[in-house]
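A single chain, nothing else alongside it, follows as structure tokens in the form predicted alone.
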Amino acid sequence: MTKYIEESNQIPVIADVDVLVCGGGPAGIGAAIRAAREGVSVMVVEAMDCLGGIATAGMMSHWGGRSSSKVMQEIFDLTYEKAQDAGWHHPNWCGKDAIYHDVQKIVLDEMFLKENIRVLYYTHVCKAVVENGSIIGVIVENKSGRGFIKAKRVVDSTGDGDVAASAGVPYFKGRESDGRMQPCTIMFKICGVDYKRAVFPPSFETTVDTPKGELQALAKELLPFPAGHVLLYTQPTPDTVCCNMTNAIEIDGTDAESLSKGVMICRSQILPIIKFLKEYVPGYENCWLMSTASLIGIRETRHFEGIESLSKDDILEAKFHDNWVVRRAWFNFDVHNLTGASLDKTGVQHGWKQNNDYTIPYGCLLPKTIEGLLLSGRNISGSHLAHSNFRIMSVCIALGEAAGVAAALSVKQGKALRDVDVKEIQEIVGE
């Protein structure tokens, strides 16, 4: 038997909501909060437990970048405030933009218990409902079964842009000349790092020498490939770092059995790479392996096409955009290596020379071929080289913020997201 003939089922209408935004992660969260303070009706759903997603249960060591984003400086001052109590004990070493894991998924539940935003946690998206070129509503399933959440207007803050996928807005995967993706990570904390004695570097470009030798060249010599590199980040916590080494290549996030392969061969790095850091890595000598993420980071899928698309060169120049819903909007072209460890041979980080601002206009927000939803976060419609740039945390919250704006202003003026006045959506998201 090669196919199962599933019979016909009324799936009960579970939610009936102004602004549904699918996907709690950095996109997400900016939409959900934004949209609710506008006064309109939002319901986030989560495949997760947590909000956050790369931030939280992906265990990210900071929230990198820098963007307009008024609802992440919230956060950084939340979670800062409530961490003193849990913990935080790094004030000279880590800034604000680091992450406290734990404590950062209180503050962000907080957050939407305050403004009235529903959760449900454990859903997954299967289908976007469409009708006469318009979305109406989600099919999702969870532990109560499957069920359709009717909306006026839905932001799809999946990442991969699962929703946009399903409601046949078109795409392509990867890097335009063959298809390839960036490679995937799990993050993992280790304990028992002596602080006054290690290294941290932050780059792939960051040499460190010692009586060993370099420390880049020893772990691309010594790791299992693809496994290769150097990336260390202090944390809030005593003794502890983050630690940014694991890397598969060649995994399609989008396919259930790449995306597994993925992460059996990011966690069967772990230890290899906690005995290279215990023997070749000052400070590291007594580390041990405190904890590992429970989402794999997946940095590149689908690209979707929007009524307006991102470059590279729209980045390299700076370009200022009339319609902008996103200012201030500044990071590197980080492209991990496509086929082994370090920086792809386009990218650019240590030898990054551009340091203005950019801003992204609201058409990469807009599906070109359907009604009533928006893309939100590194899927928007972009190039992969300016993908490698947008995809960044501070750079999503933003494009949430001004996703959720823009859906609430359609919602309660009754009109089409691409009739939205963009002014009214720039005076609500700031400069």
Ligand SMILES: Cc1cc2nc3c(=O)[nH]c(=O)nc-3n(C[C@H](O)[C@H](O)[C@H](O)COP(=O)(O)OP(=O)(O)OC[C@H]3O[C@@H](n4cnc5c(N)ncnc54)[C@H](O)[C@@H]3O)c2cc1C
Contents of the next structure:
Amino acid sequence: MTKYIEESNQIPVIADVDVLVCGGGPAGIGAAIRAAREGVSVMVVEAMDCLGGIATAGMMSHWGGRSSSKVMQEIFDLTYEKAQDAGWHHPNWCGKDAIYHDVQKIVLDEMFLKENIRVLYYTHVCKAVVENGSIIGVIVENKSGRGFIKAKRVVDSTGDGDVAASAGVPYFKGRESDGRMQPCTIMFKICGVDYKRAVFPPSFETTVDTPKGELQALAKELLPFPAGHVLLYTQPTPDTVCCNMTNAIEIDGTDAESLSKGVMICRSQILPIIKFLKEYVPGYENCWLMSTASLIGIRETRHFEGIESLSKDDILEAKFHDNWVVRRAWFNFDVHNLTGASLDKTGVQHGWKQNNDYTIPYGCLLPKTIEGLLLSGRNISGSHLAHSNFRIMSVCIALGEAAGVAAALSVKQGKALRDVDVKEIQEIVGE
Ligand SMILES: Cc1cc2nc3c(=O)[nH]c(=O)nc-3n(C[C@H](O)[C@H](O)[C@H](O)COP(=O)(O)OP(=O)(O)OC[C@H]3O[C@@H](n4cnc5c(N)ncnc54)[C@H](O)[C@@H]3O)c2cc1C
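Coords for the form predicted together with the named molecule, given the form predicted alone:
Let us now look at the entire complex, which starts with that chain.
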């Protein structure tokens, strides 16, 4: 690659905060709210125009899995309450874990305003600034130009770990054996579905026999490869269904060209999928495209080296880590097919025998090499298989809460992040 030398440039210091949270998805929400409640100044930098990450901009159907998160329950209750005014149309079909995307965005804005958390939307974190092995802030870019945000502690909740990568924390991508990463998806919503007759297959392993054939098999045969499965979810709004059915493989979410290719592949599948739903799926005969996600759903990219790293066995054996910062985590190993549609053979959704909750130790949030920085959400340290489990949003928000509390305690006590007493974090985040 030929190189262009960028002119050195003086940029303004646009903020000086105790805790800077990069990325406002589930992990970023948990981190910012918890840090603010510990009385430190908090700022969130978010590339999109809303908080929630994949939950909102990514148009996710519902919050899955389980964890010890308290903030998640608050969000559920507030969103459900607000949604009564906006019309939560399907109380019998949708639990509070269903996402009413636009109401969810409003509720998250309100929560952040209440906690005095500063938010910078449409702002991209471009570079971590590290001095003597510690991160001291990040360079961002937005409509105002480039700026430096000085921070005592930084939480990386960008999903891909853009800050940690820029700071030089070692990582690998995807599956250990070959670097393949999980496929990506653009979620979309359709309307005009007849709920009385409609089917809502929630997993790859849900088969539905219809007069025209079995739905998963028909999808595999008829949808444009690598699409080829049927995943449909009820929504709180009338006659609306959230579709998790587009699929692009061999995409690297940290590479701009590859990411753009993934977007175009997924988007090109949407109309053929709707045609398929109308023709083959009972209750969908009159459905129409309502909206598509503005943020593509990237499932997997970088896995960082932490002081500790979560393994498949930690989850399978539900190991209890004394230095836990997340408790009662539960989900299945959700590995989508890395080379086609549906589920990878290592992924299990039904028939999952593990009913015990697992814990996540503090060391998975601490990068091995850099001080002042916390990993949070789907970019904590863990193996490809463990990641397929802890990437679920209920676990990511709990990871954020732990990071927020740890960052705030470390600022207040003037201690390095790795010296914060885990028992104090545990007391605040709760079991
Ligand atoms: C298609 C798909 C379907 C899924 N289905 C479910 C489901 O049904 N239920 C469930 O619970 N989980 C589901 N998951 C998993 C879950 O949504 C994610 O793993 C989870 O949202 C990760 O949370 P996070 O906060 O770590 O990252 P994200 O939700 O990805 O949030 C990261 C945020 O950081 C911002 N950001 C990224 N880079 C930068 C940057 N450089 N500068 C500024 N901002 C930045 C992004 O805009 C985003 O808002 C699904 C994931 C995908 C992709």
